[in-house]
Amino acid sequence: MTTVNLQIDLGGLIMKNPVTVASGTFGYGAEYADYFDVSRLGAVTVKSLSLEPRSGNPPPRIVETPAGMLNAIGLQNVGIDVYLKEKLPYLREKKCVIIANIYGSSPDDYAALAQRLEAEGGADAIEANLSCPNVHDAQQTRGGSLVAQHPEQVVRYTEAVKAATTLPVFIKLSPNVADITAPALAAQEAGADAVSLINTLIGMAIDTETRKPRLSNIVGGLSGPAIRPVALKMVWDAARALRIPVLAMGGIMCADDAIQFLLAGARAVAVGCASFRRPDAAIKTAQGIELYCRKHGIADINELIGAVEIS
C-alpha cells in the first residue's frame, strides 16, 4: 500500500493535511467534538473574531437554495476576549492547528486582532475577512462595496495586518468582482502569505406570497455545491497568476470536490457549508484525498497542486 505524505505548506503554516473547515461554519472547533476528532484535520479555522461582541444581523438569516443557502449572519461572534478565555484552551489542549479568521471595521481593528492573537497564543496563522458581503459598518466603502473589491484597499489592509504580526496572513477575497486576480496580486504585492478564495457571493431570495426579501438583511452570501465552478475558476485563474499559495473553498462537498481545487493549484482547501449536512465532511474530505493518492499511486500529495492537464 502507497504511504501517502499529506502534509503541506500554506505560506509558512505546516499543516498535517490540505483539510481545513471554512470560518463560520465551523464555530470554534469544540461544536464539532461530538463527531470526531477536530485535532486530526490540517488545521481549525475558527469563527471570526472582532475586538468586541458581535450580535449579528436579527432574523431571518439563512435562507436554504437550489443546491446552496443564502446566510446573512452579519459575522456574530464571541469577541476575543471571551475566545481567548473561554475558546482557545480547548483547541490548544486537542493541539490543534488554529486559524484564526478576524473581523475589523479599520486597519487599525485587524492589527490589534492579529497582535493580540499572536502575543497571547491565540492562532497559528491569521485569516483576515475583507469580504463578508452581510455587513453594514465602516469596513464597506465607496457605497457599499467591499474592501475586497478593491485592489489599493487590500494593499492597506494587508500592509497593517503584517506589519502587526509574525504569523503568516492570510487575506480572504470576495468572488464579487470582475478579475479576481486584481485583489490577489495586490494581497500578494502587500506582503500576504497566501489568499483564501472564495468567500460567498452575493444573492437575494424574495417570497412571493408577502413580496418581501426572505432575510431580513435583504441580501446575503451564497454558498454551497451551487457555487463550487465559480469557485474552481478563480482559484484556478489566481493560482497561474500568484507566486503565494491559495486556500480554496466553495462548494466542497467531497474528496473528489477537494482534489479538484488542488489540481486548479490550490495548495489546500476548506469545507464549509457541507458540515450542516454532514458534521464529519471535513474529515471525510481528508481521507478521501489520501484513498484518491493510495489508488493512484501518488505518494506526496503536492504532486496534485496545479497537476490539471490542460491540452
Ligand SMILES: Cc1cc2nc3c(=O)[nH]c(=O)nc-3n(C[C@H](O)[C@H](O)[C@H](O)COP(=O)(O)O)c2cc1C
The other form holds:
Amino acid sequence: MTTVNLQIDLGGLIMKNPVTVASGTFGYGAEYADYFDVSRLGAVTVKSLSLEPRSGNPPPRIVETPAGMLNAIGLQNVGIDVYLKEKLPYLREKKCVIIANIYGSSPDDYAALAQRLEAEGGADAIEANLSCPNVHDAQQTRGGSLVAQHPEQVVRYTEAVKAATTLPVFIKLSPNVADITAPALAAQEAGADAVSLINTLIGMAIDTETRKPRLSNIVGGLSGPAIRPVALKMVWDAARALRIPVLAMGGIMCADDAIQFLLAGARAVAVGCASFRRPDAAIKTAQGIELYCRKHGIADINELIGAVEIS
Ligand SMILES: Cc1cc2nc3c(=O)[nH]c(=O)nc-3n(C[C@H](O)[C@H](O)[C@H](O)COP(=O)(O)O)c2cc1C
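Show the form predicted in complex with the ligand, please, because up to now only the form predicted on its own has appeared in this conversation.
Full complex below, order starting with the chain above.
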C-alpha cells in the first residue's frame, strides 16, 4: 500500500499529521499516556497557561447537554512556573510538538507568557486564547464581552504576542460573534500565523426543581457534537477570507468529522471533549484520516485541504 504524506505546515509549525488536541481537554499530555503514545499526535496543545496558578470556578462546573457539555471550569491551571518545571519535561522527553495555549488579562500578560515560553523552550508554537474578559468593557463583572469579540482588541493582543516571540502565533477566537471573519482578519492583519476556531459557544442550563442555574458560574461554554455544524461553517467562512491557515475544532469525534473540516479549508484539526468519552479519540482520528486518504488514492493530505466541491 502506498504511503500517504500527512505532514502539514501550520503557520510555520511542522506537524507530522494534522491532528492535535483542543486546549483544556487533554491536560498537559501525560494524563493520556496510559491510552496511547501522545507523541504520535501532530502536536499536543496544553491547557491554557496563566502567569499565576488559577483554581478556576467553584463546582458545579460541568453539565451534560444533548450531544455535548457545558463547562465553566474558569481556566483552572497550574501556572507557567509549574508547567515549565513539572509538566514540560515529560512532553520534551517524549519529543512531542507542543502548542502552548496562553491566557491573561492584558496584552502585557500574554507577551510575558509568550516570551517566557520561548526563552525556556516551553513551546513550539503559541496559541493565544482571546476568549478572555474584555477589561475595557464596563459590563465585564456581569458576564461582559470577550476580547475576541472586538477586532480592534484582537489586533492589540495579537501584536503584543507577536512582538514578544519568534514562535508561530495562533490566535484562538470565539464563535460568539455575528461574523467570524472580522476578528479573524484582524488577527491576520496584526501578524498572526494562524487562527484557531472555535472556542465554546456560551450557554446555560437551569435545574427546574431548585430553579437555580446548574453551573455555579451561571453561564458556561458549550462544546461537543452539538456545535460541529456551527464550527464547520465558521471554519469555511474564515478559510475563504484568510491567507493564513486555520486550526479547526468544535465537536470533532472521529476521522469523518475531521475530514469535513479539512475539506472546508482547515489546515489542521483539534480533537476536544471527544477525549473525555474515548481517551484515544485523537489518535484514532489521525489513523482514520490516513485510512481515508489510502482508500481515496490521496497521496498528500494537503490535496484535501479546502477541496470541498461546491458547484
Ligand atoms: C472542559 C473544557 C475545558 C476547556 N478549557 C480550555 C482552555 O483552557 N483554553 C482554551 O483555549 N479552550 C478551552 N476549551 C475549549 C476547547 O479547547 C475547544 O475549543 C472547544 O471545547 C470546542 O471543541 P470540542 O467541541 O471538540 O470540545 C475547553 C473546553 C472544555 C470542554
